[in-house]
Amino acid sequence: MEILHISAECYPVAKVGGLGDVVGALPKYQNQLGHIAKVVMPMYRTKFLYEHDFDIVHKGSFGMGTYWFNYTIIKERTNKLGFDLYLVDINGLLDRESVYGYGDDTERFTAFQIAVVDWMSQWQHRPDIVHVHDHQAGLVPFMMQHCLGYRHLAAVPTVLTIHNAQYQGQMGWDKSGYIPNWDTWEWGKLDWRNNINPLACAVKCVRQVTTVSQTYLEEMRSNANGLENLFEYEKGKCTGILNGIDTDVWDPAVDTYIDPNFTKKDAGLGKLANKKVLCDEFNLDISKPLFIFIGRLVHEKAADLLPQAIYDSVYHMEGKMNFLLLGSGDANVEWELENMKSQLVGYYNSKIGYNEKLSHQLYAGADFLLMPSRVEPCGLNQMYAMRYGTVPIVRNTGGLRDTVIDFGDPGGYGIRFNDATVWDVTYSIHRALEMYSQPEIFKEIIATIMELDFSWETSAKKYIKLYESIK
């Protein structure tokens, strides 16, 4: 089959969160299964763009409301990522360094989708599957089926993967003119609560909807930022497929970001050496267990709980641990975390921002990973951590529930808690200290989690089976 993935992110071209990791890995594994998977995304002005060679494969133009845009499609020349990568360039909209955060994001991603559909409409053949990811590609199925100039694409099966239902791309009906000449009898597919809602529109139009864990699929029917009734109504075409991780990239045996490399057999010495690098750089005590957090400092990740949870843990547990955080997001949380450095010298440190190398070092050198998320559709960090022998401490939600079994349960290896509260986080840290104080048990748990298989092979096969069911 030929599968076209349409996404706003793809690692390592441009990544903000888990969406980028998934789109950077799933197509590669689908190709390894003998299919032809391709990715098309915006041409942001990122480091990847300037360090690789591209060929121009198409030029076109389109109208969007009162605007007229020229666009260019370029293709990465060497197939470096393990699949064909296409970038869409639209001057004035997509020629920026960051992925999101601009006042005209609605216009940017609507134009991106129009360009992709317009380009696809001129192919001499049709892809077997068009697979769209999140709301930034959510209007594509509607345009393929109900825009008058593109209806010859209507028979192509479409699939939507929802990586986070909280973000839906809503826009007012005053922007309905952005969508190329469309059948107004179909306005109901665009509408949700008197707005155009690209995510809801995609759910209505595609043949199959997937989300990134079975538990999150169930949770969306009660917590989906206003789309709960839609997911209940459309549950017959919804499937949960757990994300995998790219085990070529996330492998402590060959990871070029860490030193030394290690395997399960020498994990004790390997992790200790990587821990020493971190403790030396961030003024922490190597003899104590190291707790880390990696991610966006936002409400969704419960990052606002971290300052108080860290204070309480250090003071009430006699400073028996270290904390090291990497992330960025809410300015108030960033300020609190930075201000804590001078108050918890030797027990705590942080790095505000995004640093791919440091994130790998943290997974390799840490003892425990904190993930107190209020919402976590799948979560990849806990899988990365376990691949590197770092024990996850997670809230019992979404994909965290599907991938981490509490060590108090039969066959368990991690720590789970129920509520996103400071109390639950600190109590879980206390449980982690108990685990750490039993070296033989802790060693067995590390060996167990490093053997768990979270690779993409199984998930990629499930996607192929799903595609075959709708062809």
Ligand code: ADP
The other form holds:
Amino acid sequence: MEILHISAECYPVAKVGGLGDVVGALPKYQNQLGHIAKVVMPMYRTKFLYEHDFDIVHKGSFGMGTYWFNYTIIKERTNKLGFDLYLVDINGLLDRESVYGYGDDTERFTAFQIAVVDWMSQWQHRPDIVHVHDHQAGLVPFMMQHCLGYRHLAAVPTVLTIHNAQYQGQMGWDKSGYIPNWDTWEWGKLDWRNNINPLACAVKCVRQVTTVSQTYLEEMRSNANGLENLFEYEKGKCTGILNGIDTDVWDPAVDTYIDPNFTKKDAGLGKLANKKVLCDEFNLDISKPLFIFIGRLVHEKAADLLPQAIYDSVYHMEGKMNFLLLGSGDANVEWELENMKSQLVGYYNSKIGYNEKLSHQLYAGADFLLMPSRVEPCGLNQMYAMRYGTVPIVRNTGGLRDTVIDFGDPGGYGIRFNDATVWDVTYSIHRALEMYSQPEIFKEIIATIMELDFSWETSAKKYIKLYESIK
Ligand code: ADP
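Next block, the form predicted in complex with adenosine-5'-diphosphate, ref. the form predicted alone:
So here's everything in the complex, that chain up top.
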């Protein structure tokens, strides 16, 4: 099968969160199963672009409202990612350093999608599956089915994967003119609560919807930022397929970001040496358990609970632990995390920003990972952490619930709590200290989590099965 993945992110070209990781890995594993999976994404101005060679494969142009854009499709020459990578260049819109966060993101991603559909419409053949990811590619199925110039693509089976239903790409109806010459009888497919809603539109138009864990699929029917009724109505075509992790990239035995490398056999010493690097750099005490958090500092991740939970833990548990946080996002949380540094010297430190290398070092050197998320469709951090022998402390939600079993339950190995509250986080830290204080049990848990199989093989096969059911 030939599968075209359309996404705003793809690791290592451009990554903001889990979407990038998934789109950078799933196609590779689909190719290993004997299929032809390709990725098309915007050509941002990231390091990857300047460090690789590309060939121009197509040039075209299209109108978007009153604007006219030229676009170029380039293809990475060496196939080094394990799949064909195509980038869409649109000068004036996509030629930026960051993926998101610009005032014209609506125009940027709408134009990206038009360019992709326009390019695909000129292929000599049709792909077997068009697989769109999140709202930034959500209008593609509609365009293939209802834009008059692209209707010859209408029969191509389409799949949507929702990595996060909180973000939907809504725009006002004043922007409906951006979508090229479309059948206005079909306006209802674009609409959700009097706005154009690309994510809702994709759910309505595609043949199959997947979300990145089974529990998140169930939760979306009661908590999906306004789309709950839609997911209830469309539940017949929705499936949960848990993300895997790219074990080529995330392997403590060969990871070039960490020093030393280690395996399950020498995890004790290996992790300690990595912890030392962190403790030296961030002025922490290597003899205490190290708790980390890595992620976007946003409401969904409940990062706002961390400052108080850290104060309470340090003060009420006699400073028996250290904390090290890495993330960026909400300005208030960033400010609080910075501010705490001077008040909790020797107990806490943080790095505001995005730092791929440090994230690997943290997974390798920490003892516990905190994930108090209010919403977590799948969550990759907990899986990376476990592969690097770091025990996850997670809220009982979404993919966290599907991947972490509390150590109090049969076969358990992590720590789970129910409420996104300071109290529950602090109490879980207390439980973690208990676990840590029993070295034999702790060692056994580390061995167990490093053995768990979160590789892509199983999930990649599930996607193929799903494609086969709609071909
Ligand atoms: P989400 O996609 O909601 O942000 P996931 O857990 O699915 O959350 O994926 C997060 C990914 O982004 C992981 O690979 C994590 O290591 C990475 N990440 C998040 N924040 C940072 C950061 N500040 N620096 C480096 N990596 C980060």
